[in-house]
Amino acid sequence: MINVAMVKSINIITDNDLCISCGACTHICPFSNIEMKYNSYREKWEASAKSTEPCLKCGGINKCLEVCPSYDMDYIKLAGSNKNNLLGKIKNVYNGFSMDNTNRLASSSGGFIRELCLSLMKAKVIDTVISIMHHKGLDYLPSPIKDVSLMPNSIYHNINYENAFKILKKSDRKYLVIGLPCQITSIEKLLHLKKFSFLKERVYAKVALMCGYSFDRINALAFAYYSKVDINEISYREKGRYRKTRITNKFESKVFDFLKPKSFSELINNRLLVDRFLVQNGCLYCVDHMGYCADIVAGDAWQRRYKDDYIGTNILISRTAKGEEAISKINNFHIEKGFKNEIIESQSILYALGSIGEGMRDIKFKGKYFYPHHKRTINSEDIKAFKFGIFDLLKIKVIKKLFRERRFALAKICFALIGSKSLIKYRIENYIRRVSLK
């Protein structure tokens, strides 16, 4: 007889608040027993086993966990993550920007994604693009897109990515697939399975966006509360590389400048929205911020040589021959050679926090106290574990809980007390920067 307590299912991920909503598990369950459900307390989409009985029949095969990016991941075997000092496999590094200012300004950085999509569709290399598109409210869904103007800029809150693989299964068209590193990993894991290997022919290439973590939607709700604006929609970056957050409802649309807050209170609001310790709990374990499983990785070029660029420039990592081929076909895009050390310079915070998951092992959540194991180097000793301070832990365990209990005012007071020193320092540095630019 199978011991129910010993049977694993995708619920071990959800119970420990580790689901990143990729939806891969829903496609692999032999009993169609997994669905994506919205958790209104956590304000995020999560995978859930409908019943325990099919999990008992599964007999410990755990196919759902086999494709889960939040379970045991061997990035060395899957993607050669140990290459180039943890940067993964690299063919070339490039920098560039769209020569169409409309596309460049409409993008979070240099407009590479839009120009690549346009070029590949015009050359009939692909039929369409799988990327997220606004659905309603805070919902963005993976969709087949031919009109690049429908593609949003950066979306930092939780989305349900399940539909991406549904699209691949429905049609035998040729696709360019765009997503966050974890979403691209879920696609890669599914395509590695014999059951779905035939779908590889439908994926021309995979593009990952360099990711500095994704947030539960509760952060956006808190930001709207602090800003005294009802929220129907939110966008995080518009018209240039620096963050301008827009909240929209049926009566008004307001913009909040991340770089130039109007008051100390607004500065705190901005920081609460995107604080790196108030992210999805699953993201705190992540060691893949740079898309190990992608053919191309695109991000912001934050190198010193672009310090005067206020419009946006891309840094690109070509990981595979397919990535090189795709980049060679791009038109209307200024491109120049980049260097591996510029990846670290440009994305230093992502690179430094890439081992943040090592520190999370000491933090216990409700459930079975499971934590992911993400193997990305030959020896675990090679990874410098992130050291959490007491204030970091307070954000993770206290402020996040206050958010979820909708005690937004108290959360803001606690955050201000915890981060008063760094907030004041940031305010002074920001003032000096603004004065020097005049």
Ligand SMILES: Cc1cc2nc3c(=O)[nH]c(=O)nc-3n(C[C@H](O)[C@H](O)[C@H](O)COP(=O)(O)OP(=O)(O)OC[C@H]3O[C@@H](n4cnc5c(N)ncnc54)[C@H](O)[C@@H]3O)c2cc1C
Given for the second form:
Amino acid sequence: MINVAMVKSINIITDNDLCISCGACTHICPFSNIEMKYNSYREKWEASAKSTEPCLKCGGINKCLEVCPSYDMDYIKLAGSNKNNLLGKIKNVYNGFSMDNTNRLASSSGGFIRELCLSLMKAKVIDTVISIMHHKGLDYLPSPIKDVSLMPNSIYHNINYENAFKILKKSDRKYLVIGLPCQITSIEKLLHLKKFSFLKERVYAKVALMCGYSFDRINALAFAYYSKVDINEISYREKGRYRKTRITNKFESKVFDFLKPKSFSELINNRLLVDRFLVQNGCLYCVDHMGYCADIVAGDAWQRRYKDDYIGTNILISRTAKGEEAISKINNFHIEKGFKNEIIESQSILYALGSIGEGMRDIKFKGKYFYPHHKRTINSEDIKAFKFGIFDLLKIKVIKKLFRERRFALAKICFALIGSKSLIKYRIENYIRRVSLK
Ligand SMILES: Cc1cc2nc3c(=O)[nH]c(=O)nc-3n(C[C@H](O)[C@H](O)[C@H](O)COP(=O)(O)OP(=O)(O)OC[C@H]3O[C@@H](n4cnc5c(N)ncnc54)[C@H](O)[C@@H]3O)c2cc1C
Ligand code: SF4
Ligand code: SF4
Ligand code: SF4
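Return the structure block for the form predicted in complex with the ligand; the form predicted on its own was the one displayed.
What follows is the whole complex; the chain from before opens it.
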């Protein structure tokens, strides 16, 4: 007799808080046994198997786990190479920005994505773009978009991406698909299945955003609580590359400048919103921040030579012939060849090389629970696993829990105590930078 408790399904991902809401598993379950549900304690979308019975019939194949980017992924296989210092396949590196200031300022970085979408649609290479679009409140839904002004810039909180593949299945058109590396991996995994291989030709190319992390929506709720504003909508990158967070509700709309906090308390709020350890648990294990499965990867050109650029510039990796072809069709975009070493220079090395994800393998609090064994750096000496300190672990374990229990005030006090040294250092550095810019 099979022990029901031992039946493996997508629930081991969700029970261990590793779901990053890509939705891939919902499209593969032969028994339509998976649904995306909103978890209002964790404040995020998650996959959930409705019943264990069909999973018993699944006979240990667990198709859902096969496509899950938070399960044991073979990233060496996905990357197609473990060369390039584990940055994946690279045809060319570019830097550039939109020559239309409206598009550039509406974007997070240089406006590449908007200009690429416009150029490919104008050249009739694609019919439409699959991008997220604002739905209601904090919800953004993958949607077919023709009007680029409906595309948001970077949304850093949890997004339910399930609809992206639904769109592909539904209508026989040519699409450019845009998403985070994990979302693009989930699409790629599904397209590789025999069942869906006919959909491959609907995808002209896939564009991934370089991605350090994204967070559960609770961070945004905490930020709104600290800022004493009711939150209906939030945006994170208003007018230029340096973060300005805007919170909007029925009655008001307020902007908070990441670089110019008005008080020490506001500085702590800003840091709490985007702390690299207060992120979705699945992101902590992520080793693919560089979009291994995409044709093109777009990020922020944070390298030294753009340090004085306050509007925004993209760094781009073209990984495939299709990526090169797409980039060759872009209009209205100033583009220059870049160098491979600029990729790491532009990013925190922790993300560029998936160092935090590697470090997660060593920490002990995983206990009896499941954690992903992503196969990537086996036999590689290129990468050093991030060594977690006690304060990092306190953030992951204690502050996140306080957030989820809505004990926002206590969370802020703990965060300030844990991070006081680095917060003061950050404030001094920030002050010096602002004075030197005057
Ligand atoms: C969660 C997150 C983390 C990121 N981390 C980094 C990083 O560490 N380093 C770095 O260099 N760049 C990072 N980026 C990418 C960067 O912010 C820009 O999005 C990227 O450089 C493209 O800029 P752009 O000006 O061409 O396009 P943008 O105007 O920024 O357009 C972005 C497009 O991407 C899509 N999109 C935005 N958010 C999401 C989302 N949550 N899920 C799915 N699709 C989305 C939408 O189609 C949107 O129109 C991150 C982005 C996100 C969303
Ligand atoms: S184990 Fe099989 S039946 Fe159960 S959720 Fe996964 S794919 Fe569906
Ligand atoms: S990460 Fe994606 S595939 Fe994995 S459980 Fe969540 S929705 Fe399903
Ligand atoms: S860090 Fe990795 S898992 Fe998290 S959102 Fe980015 S690509 Fe997805």
